[in-house]
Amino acid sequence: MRIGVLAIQGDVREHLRHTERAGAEAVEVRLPRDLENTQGLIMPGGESTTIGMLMAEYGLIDALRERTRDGRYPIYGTCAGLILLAKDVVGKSPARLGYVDIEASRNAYGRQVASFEVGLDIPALGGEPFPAVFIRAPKIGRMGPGVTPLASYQGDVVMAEQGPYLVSAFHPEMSADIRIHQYFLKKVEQWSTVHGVS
């Protein structure tokens, strides 16, 4: 399995390392040609407006729309990646894909100095709490009927999925725990098996 990691901003090395520890080949994606022979994509955190602008400038928005046309290309967005995958965004809206039927509020958990880590209960990962790191994290507000919540914090959904797409408001790559990357790889594998993607 070959997974791309969007390499414009964010913890690219950490996502590459976690993906490889989880059992897949991981490659950096900066241009449309880098998507070739990948079965899924991870979109790290960073500044969503800048990432969206550069993705559009580099042709990645159009390339991903083409690649996801049949709805069979899994994408996992963390923090800014969640915003880029959200259908609606509160306030200034960056160029984005809009594949997940949620409304995202940018920087809803405060500035960088308000960053924190918390043990999250994520039933899909088993009984052990996941060490979730929140840094200028967004919140998920409205969710469409096709969206499945996977984890909440203080009453707000912070991890969800819809079809082949997975989003989290926090940074799983900031801990040593690779269970979310493993979960995403299983999603890629399952989607490929069910829908005949190779």
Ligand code: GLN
Given for the second form:
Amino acid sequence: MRIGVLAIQGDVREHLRHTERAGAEAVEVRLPRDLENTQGLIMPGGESTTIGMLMAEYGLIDALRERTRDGRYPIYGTCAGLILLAKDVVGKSPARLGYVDIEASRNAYGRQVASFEVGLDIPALGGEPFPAVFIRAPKIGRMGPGVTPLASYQGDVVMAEQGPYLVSAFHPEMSADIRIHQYFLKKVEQWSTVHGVS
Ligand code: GLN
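Right, the form predicted on its own is done; let's see the coordinates for the form predicted together with glutamine (GLN).
Whole complex next, starting from this chain.
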């Protein structure tokens, strides 16, 4: 299995490493041709306005629309990646994919100095709480009926999925815990076999 990691900004190397430790090949994606032979994509955190703008400029938004047309190409968006996957955005609204029926409020957890780490209970992962790092994270407000919440923090959903798409407001690559990457790889496996991708 080969997974792309969007390599415009953010913890690209950490995502590549976590993905490989979780058992897949991981490749950097900057241009549309880098998506070839990948079965899924991870979009790291960063500044969503910049990432969205460069994705549009490099032709990646169009290429991903094409690649996801059959609804069988999983994408995991973390933090800024969540914003790029959100249907609606509160705050400056970046160019984005908008596949997940949520409203994301940018920077709703406060400034850089207000970044924090919590042990999150994520029932879908089982076991120990997950060490989740929030950095100027977005909040998920409205959530459509097709969206399944996977974890909450202080009453707000901070991780969710809809069909092949997974989002988290926090960074899962900043600790040694690879369970979310494993969860995403399982999702990729499921969407490409159960749903019959070639
Ligand atoms: N604050 C950033 C944004 O709005 C997201 C922060 C992050 O990805 N760590 O795009």
